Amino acid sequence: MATQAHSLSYAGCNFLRQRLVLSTLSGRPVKIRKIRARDDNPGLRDFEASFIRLLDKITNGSRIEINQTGTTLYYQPGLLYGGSVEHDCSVLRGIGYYLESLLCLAPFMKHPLKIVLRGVTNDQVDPSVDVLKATALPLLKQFGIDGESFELKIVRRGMPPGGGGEVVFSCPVRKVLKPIQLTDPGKIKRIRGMAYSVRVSPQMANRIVDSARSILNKFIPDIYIYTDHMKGVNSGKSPGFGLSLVAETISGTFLSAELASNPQGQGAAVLPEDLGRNCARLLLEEIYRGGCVDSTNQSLALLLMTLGQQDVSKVLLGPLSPYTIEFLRHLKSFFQIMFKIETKPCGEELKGGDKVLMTCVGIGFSNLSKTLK
């Protein structure tokens, strides 16, 4: 852990998770002011408060101070402790909102993390549990985070607005991370998907599969889309359906896209046929953007490269998302690390959109709380 470093100060509610996660890893306290100060309803939202409570559960000795209106937050991180944890997520955001940050923190705990999260498994805002399972876990394995206890399991599905889903995530701890060289995305060899429906007719999932295949079959024959219809207590509290698609390349890259139906009582009803077709188009767009990591996991890959051993890591990404660009700025302020960014225009061998080659030397982050056996 860093010695008592001076705290960093930010204003506004944007990128709150990034700041708190990097603060926890670097050991630098943060102060965030003016959180929705001009709003009619100022201060932290319910889902942000829930996220702060989650950080408090998985660390030991964190100091969190929030003023009365909730517009100022001071966070002094403790040690990442881990162990067995249960957490009820806010139903305003998906479980993916919390899981994305846990994926960044879990390998550096003192004890292997085993956490039960309850809430919304699939919504229209955050990456769903299905997509994180299919794309983020293989990415972590590239960095040497693997083992029998490394899994993400959906016990119950929950759609907004009621939620009621449940997932179990367990992750082993690592002392150091391996540097990576992911520069060849490779060609797409197969597409896998999951069409799910809860508290609606099971036929919905089949209709989604047929319409998605009507577009994807023109490009590749090896397509398999599973249908998942959960019944009874496992189907959460609200009706809904959706589709997540993952394309895998010959070099082990996973690119994903997903769509979920509108929450009950909000917006117009969505036809399963339209949802299937639109999701297939989103996947084709993601494949066009390309790179070795899909746009959902860009920041996760860059963080793990930063924390790797003092060796060169390279990764080829598609166009950087605004979230990733801000993340690079935060990496500089928390870890004083700069990436070398080279643009690779789509030439002969690189099809699709323009790519970016990100290179950095890891800071040699070591998990000091993990005792050597």
Given for the second form:
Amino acid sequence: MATQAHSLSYAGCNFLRQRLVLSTLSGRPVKIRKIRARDDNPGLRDFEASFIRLLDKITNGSRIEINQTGTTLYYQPGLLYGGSVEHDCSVLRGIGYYLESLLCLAPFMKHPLKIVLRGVTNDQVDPSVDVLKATALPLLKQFGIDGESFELKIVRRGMPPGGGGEVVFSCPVRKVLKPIQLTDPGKIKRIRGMAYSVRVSPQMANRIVDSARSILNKFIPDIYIYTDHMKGVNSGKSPGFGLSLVAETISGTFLSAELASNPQGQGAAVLPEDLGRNCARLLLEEIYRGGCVDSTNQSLALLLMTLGQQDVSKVLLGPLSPYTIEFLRHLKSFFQIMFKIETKPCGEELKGGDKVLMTCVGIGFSNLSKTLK
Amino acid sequence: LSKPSQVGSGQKLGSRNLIDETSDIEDLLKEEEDYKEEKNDPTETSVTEDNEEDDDTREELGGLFRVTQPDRECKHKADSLDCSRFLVEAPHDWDLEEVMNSIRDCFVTGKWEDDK
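The form predicted alone done, now the form predicted together with its partner chain:
Below, the chain from earlier opens the complete complex, with every other chain and molecule after it.
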């Protein structure tokens, strides 16, 4: 860059991804100090280093400086390049950790991104690839990111601690995004789910399905939970099982919940029946929170509203997650944008808890690096 | 369950660790030395003469020294896990009929508004 933009400075390792993603999109450098400065093991962890390497792969001309102890990171973003990329994610975090940021960046590449990610597809910390596929992709479609090449495929499933999973994510590029008006979530017409098991008896998945259904059937009859038992090399390196559930409304809102078994050698064994029931209850909690976007994708929706055309976008959300609240602050510092936040009390209606209506005018971000054909 | 009203009060906490600056990359390490430890470990209480900080949670000692009591929550937040999942802190008891009824109309099987 000819004239260097003012850099933003932060402390601590939390919210690292959103800081680097917003830095890349806005072109403003960031400096992050005191990363675990008082920890016995100070500095960036492997999974964060892997994330920074991934950013380096999909951009062109990024400048990354890390001090000797890894407690300070300086990042001057390059241009989003895209293309065909492969990346081995750290098994300390799920592929979802990396994919969430890729979903924010992929529509703004020079060349459409097609990326192979290897690592942990399902864990207890990050949104799983199954949930992102079922919730984040339909959300991006609302903004006009669509087409045949838009897909997220699970080739191999990998559970922690060994990993060994593989997914392929490809996303078309867009010059501008459409504004959205999502103010009515609509009523839930069906519930779908995926019960998976790897390197354990396939019966586990069936046991999960029965117990989850026993709770959800009290609300709606249209429930179908697929069972997925990958074998051989497609089952990764560690045993485990889990469930993800998605409730779909008549107006195309997707609310999700998920649970995974404890990683091998960590914690007590989880009964598939308990896991199924608890996951069903988590979905009911998510339905209680409600809104037009589920709690994991709130920040993605707000980002794409910010980057939309100069037009009004509205979205009704459930209570904002701590991650989203921080994301709003970051949006303000990187893009000088503030949302109008109106609470919508639930009142006497039997539709769960209070909601929040978020309104903003897009900044008219356009992808100038996209090549014309 | 977090209420939207918490948004406003939390906003003050976070803006504190954000400093807008125009620094060069070259003095990246140099600045690190100059950088003062403003917030110490929450477990220890240190005495400092710095009066410029506008921290409300401080008491005066003999009219000369101020005892810093760093914001625990803020410190904890800066280095905690970077995760987008919104965990349920106070789960409902979904076996109770009353709780189940609270989301009854979110489903197509529930009551519909007159205009639909």
